[in-house]
Every structure is written in C-alpha cells, then in structure tokens.
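Just the one chain here, laid out as structure tokens, in the form predicted on its own.
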Amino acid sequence: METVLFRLRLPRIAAAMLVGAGLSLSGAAFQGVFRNPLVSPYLLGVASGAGFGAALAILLSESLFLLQFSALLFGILAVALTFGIGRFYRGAPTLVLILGGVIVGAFFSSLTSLIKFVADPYEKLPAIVFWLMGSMARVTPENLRAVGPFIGGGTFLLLLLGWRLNILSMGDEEAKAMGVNAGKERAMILTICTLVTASSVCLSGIIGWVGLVIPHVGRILVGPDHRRLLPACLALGSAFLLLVDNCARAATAMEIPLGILTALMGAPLFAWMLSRKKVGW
C-alpha cells in the first residue's frame, strides 16, 4: 500500500497537476505575447528539440535520467536557435521569432523521424512512439524532485509578471510609451515559458492542446487580464490534466498516451469556441 500510494499514485497526480499548469500558463503568456489566440507554448520549437533529445536517449540508452537530461536539453537549445535566428534577421522581432520557431522545428521534427528510421523496430522504437505521444507512465518520486521545481518555480514567477504581461498584449508602442522595454521583458517571459515548457516535455513527453485551449477557457471565465488570467489557467490546467491522466488509465486495459485523449478533447472544444466567436487573446 505505501509502495502504490507513496511511489506510483501521490507522484503521478503532482506530475499530471504540474505539468498542465505549465502548459496552460506558458499558452497563456506565449498568446499574451504574440497576441495571437492561436500560439501554444511550443511554437518557438521546444517540443520538436525534446523530442528529438528523448528519442536519442532512448535509441543510445534504457536510463531514464538520461531521457530527461537529454530532452531538457535539447528543448532549450532548440528555442537557443530560435532566438539566435531571431538577431541575424532585422525586422519585425515577433514575426522573425514566429518563424524561426517553425525553421528549427522542422529541423528537429526531421532528426526525430531519422532515428525512428534507424531505431530498432521491436524494442526502441515502440519506446519513442509512445513517449512522444505523451505519458505519466515513467514519473517517479526521484525525477519529479529533479524536475518539479523548474516548472513550480517558473509558474510562479510567470503569476508575479500578470501586469506586464497585460502592457506587451497591447503592442510593443504602447509598452514604450509606459516606460517599458518590451523588448527585454519579452524575453524574460520567454525564456521562463521554455524552461517551464521543456522541464514539462522532459517529464510527460509532448502534450498537446492544453497550452492552446485552456487559455480561452479562462479568458470566458475570468476575462483577458492576466493578473487574473494565469491564477484561472493554473486551475484550470492542473484539474484538466489531473482528469485527462485518470481517463487514461482507467478508460481500457492499456493505458492510453495523453497527447491522444487531449487532441480528442481539445479539437471539439476549440472548434465549439469557434463557432461561438469565443477565441481570442
């Protein structure tokens, strides 16, 4: 009982709370930033660059730590790259950023299908498909400490930017006019929803539409401003995922992946919102 109750259930349901109050959190900064109800947190390419460091390790090794180190650590190279691209190119920063994202997505979303290509198809392969499809299967109390307080840490510094998060949504003349660099605070923001974003992907694996739909839910609930906006989507997200997590494992005999169940729940939803003229940042 302690085995199941203190080592398996207590840090799946802290993983599954943590990891979906950081997505929706950063998805709800990212939109905040790029004011575009349509950006997740994993435009800038964190997802693709992790996922490319978790599918390595797997290939090259069984150790799990070695899978998080390696998708941490190539989920911030990735948006490293990213921003790099962004300083070669003058232009409209938020545009450049945007694209870049999509340039060195593309790149490690094509490594990633490589070593699928090499992996052996009966053991390794199997191993990255379903990590990539998002999970809650591997958490343990020992990663969890290694992890959690990179996203609890994040989200909470990303509550205490509400405000200015509220300037940068009005465009970057308006933050100059109130004294503020938009430039400098948009980067800070940035770099905490990447560290949040990937320390989440190195837990879970990649899971989709919680950062992109659970932002709108709040903004019905709560409305735009984000001093009110990020407490809703912390909610939100944990209780979401927390549920998500539960279908999961409950729903057949084996476990289903969670990117699966949240693109089924989170296209209907979005589409719903849709129609209803309910989208926007």
Second form
Amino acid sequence: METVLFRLRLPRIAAAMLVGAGLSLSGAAFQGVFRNPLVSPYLLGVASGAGFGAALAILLSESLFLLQFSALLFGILAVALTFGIGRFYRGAPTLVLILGGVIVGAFFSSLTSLIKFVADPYEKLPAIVFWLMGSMARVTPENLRAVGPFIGGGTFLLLLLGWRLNILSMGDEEAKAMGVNAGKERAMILTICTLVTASSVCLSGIIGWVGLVIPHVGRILVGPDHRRLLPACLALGSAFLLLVDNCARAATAMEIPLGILTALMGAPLFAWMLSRKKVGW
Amino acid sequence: MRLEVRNAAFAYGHGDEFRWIFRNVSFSLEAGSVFCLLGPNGTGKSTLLKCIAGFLPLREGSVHLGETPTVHLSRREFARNVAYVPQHHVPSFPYAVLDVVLMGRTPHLSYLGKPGFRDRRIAWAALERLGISSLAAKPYTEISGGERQLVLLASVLSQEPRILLLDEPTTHLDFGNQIRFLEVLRRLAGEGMAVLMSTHAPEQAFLAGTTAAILKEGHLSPPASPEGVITEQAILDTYGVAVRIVADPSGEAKGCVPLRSEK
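Having displayed the form predicted on its own, please output the structure of the form predicted together with its partner chain.
And the full complex, kicking off with our chain again.
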C-alpha cells in the first residue's frame, strides 16, 4: 500500500503537475517573446530533438536512464543548433530563430522516422511510438528527483519574469527603448524554457497541446498581462495535466498515452471557451 | 541635459552593396529645444534617430549624452534619460492602455521589480496630460491608430526622460490632435525637455520648433531657426515642389502653401 502510494502515485501526481505547469508557463513565455499566440514551447525543435534522442536510446538499449538522458541531451542539442543557425544570419532575430526551429525540427523528425524504419517492429517500434505519444507511466521517484528540480526551478524563475515578458512582447526596439537588453533577455528566457521543456519531455515524452493552449485559456480568464497570466498558467496547466493523467490511467483497463488525451479532452474544451468569450491576443 | 551628435555616419551592407546613408552629421540638442528634422522619404531620418537611440551602430562618429559617449551607457541608464517612439508600432497582445503607459516606468524599476503605486500615479498623470485618461482601461489593440500614438507618447512621458526622440509622431493623428500634440511638446520643452522629432510637415516646425534642419542625400543642413531653414527655395530643393511661405499679419501663424505646378 505504502509502496504504491510513495513509489507510484505520488511521484506521478507530482510529475503531472510539474510538467503541466512547466509546459504551460514555457508556452506563455514563448508566445510572449515571439509576440505570436500560435507558437508552442516546441517551436525551437526541443521535442523533435528529444524524440530522436529517446528513439535512438530505445533502439540501442533497454535502460530507462539512458533513454531519459538521451532525450534531454538531444532536446537541448536541437535548440542549441537552432540558435546556431540563427547566428549565421542577420536580420529579424525572432524570424530567424523560428526558421531555424523549422529546419532543426524537420531534420530530427526525419532521423526519428529513420530509426522507426529500422527498428524491430515487434518490440522496439511500439516502445518508440508509445514514448513519442507521451506518458507519465515511467515516472519514478528517482528520475523525478533528477529532473524535477529543473522543471520546478525554471518554472519559478519564469514566474518572476512576468513584467519583463510584457516589455519583450512589445517588440525589439520598443523593449530596447525602455532600457531592456532585448536580445540577451530573450535568449535567457528561451534558455530557461528549453531547460523546462527538455526536462519535461525527458520525464514524460512529448505531450502536445498543453503549452499551446493553456496560455490561451489563461488569457481568456485573466487577460494578457504576464504578471497575472503566468500564475494562471501555473494553476491551469498543473490542474489540467493532472486531470488528464488521471483519465489516462483510470478511464480504461489499458493506459492511454497522455499526448492523445491532452488534445482529445483539451480541444473540445478550448473550442467551447472560444465560443463563450472573445479571445484576446 | 545635452545630446550631441558628432560627425555621425551610417552605412548599410558590405563590399559591393555598401551604401552610405548619411555622413558627417553633427548637431547638438539643447535642453528646452524642439528640433525638427525634415527631409524627403527614404533619406535616412529614421535611421539617424535609430542610430542615436543605439539600435543601429554608427560607422563613424559618436553620440554624447552630456559628456558621456552613449556607447558607454547601459540600455537602462540611457533609457532613464532618453526615450524613443518608433514610427510604426505593431501591437501584440491586448494590454490595457494603462499597463502600456506603465511599461515606460521599466528603466526606473529594479530588474525583477514591478511598477508600484508611485509608478501608477506617474502613468495616470501622463494619460491626463495628453487628455486620454478615458482610454486607461481599454485594450490598446482596439483603439484607433492616432489614439495608440498618444498612448505610446504617454508611455515615454511616464519614462520621465530628459530627451525625447520621436519618429514622425504625428502621422496618424487627426488635425486637432496634431496641434494639441505639438502644444504638449512645446510645454515639455518649456519645462526643460529636449525634443528631436522627424516630420514631413514644415508648419509643425514653425508652430513648435525652436530649431530645424533638413537631411537630404546623406547630408544634414546646418541647424538653425525654422524661419531660417525652411525657405521657399529650401522646400523646392528638398521636395521638388514650389511653395509660398505665408504668414498672417500678426506674425503668429506661418505656413507653407503649395503652388499649382505651371502648365
């Protein structure tokens, strides 16, 4: 009984809330920095990189630790590559970053497909596919202790940066004119978000939708001001993913991948909210 | 506080695409003056303002704030003294007007600081000064372009700068708001602010300017009083159109009236 509670249930609850909060806040920060409500924290390629890292590890070994480490490593590497591509070009810095993300994302997605293609279709392939769809089933107290602090710490830092995000979202020159070193602060915020999302992905696989939509739900409820939006995302994101994870675990006899359910439950909810209130962005 | 531009030059590109935008631009902006920068489209007025604001690097020369070269100042220190309003602002999220005005307080806040009661009071005063306090709670994405320009001005006023850089600030304003806007600039200058604004309307220089200069083909004419700089010949040389400069007998009002081109 105690084992179930402390080894399985509690870590899983904590992980679901951490990941939900981390992805939501990163999403809000990404949308603010890029001044675009349609971007998600996976914009710069962290998910495709991590997906490739995980698939590679599944292909080559059985170790859960190696899987998660490889996902984290390649997730961060992908974003670093995106920044590197951005360095080559001058011009609108955010646009170049987005293009870099597209390039890196496509590259790693192809590599992942290649691994799926060569993987053993009876054991390895389902494991890869299942991982890519996201799940909280592999959370243990050990791996939660290893990456949880990154998610929690990064999320906490983002919470403090609400006013800076307001300023950055006004535009590059506007922010500079208000005394903000826009380039540096943007890079710093994106680095924090990347640590948070890469850690989330390494813990739970690729969970889409949360980072894109929770910020919108937050804006509908509390408005666009990041000083209020970020705490709202913290509450909404952690509650939403906890709820969805409960459904994933308990709704049917077999566990449903989380990434499927976030959209399946979130999409109608979001559509309903859109129809209820005018969305502001 | 005095802003001085010394032998400034700016160019785009490298190698074959290298192109000077302006060279040997020197002038100083004194406290209490309204400096009107005139010149044809695409002549580099905005570029010059951006160079002064530190968004674009000068190829030659320097900008000094008091005795300090601005390249030695942090963005924050610079922003406490110099505010800048861009010609075009693309709004992003529907922040309340008051929040946008509050953003001007940022260089006075600590890094993780948020605006407090005193900042709010300064922001309100800026809104009231421009007569737009009724907009305070509205989303700034849903007001007209002219109102938004006034909101951005209110924002830089709450920044409490000593120098204002305005890039064609009256473009979207209706006639009444243009005049009221210029009156505000004049009063600010009367309180010791230095204003540098680019404009396409010579009348604005007559109405509010203490100094004017024309930037044309990469060269800045010697700054002087608007009456001295804006002559019928100068307008013809600059814009290629014939005008008559007319003044009413009292000498209070002065304007440029375009002449019909002769057949």
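Just so we're on the same page, rigid core means the largest C-alpha set that superposes within 1.5 Å between forms. Residue numbers count along the first chain shown, from 1. In this text, all values refer to a predicted model and were calculated from it rather than measured experimentally.
**Q** On a core-based superposition, does A267 travel 2 Å or more at its Cα between these two forms?
**A** Yes; A267 is a residue whose C-alpha shifts (by 2 Å or more) between these two forms when the cores are overlaid.
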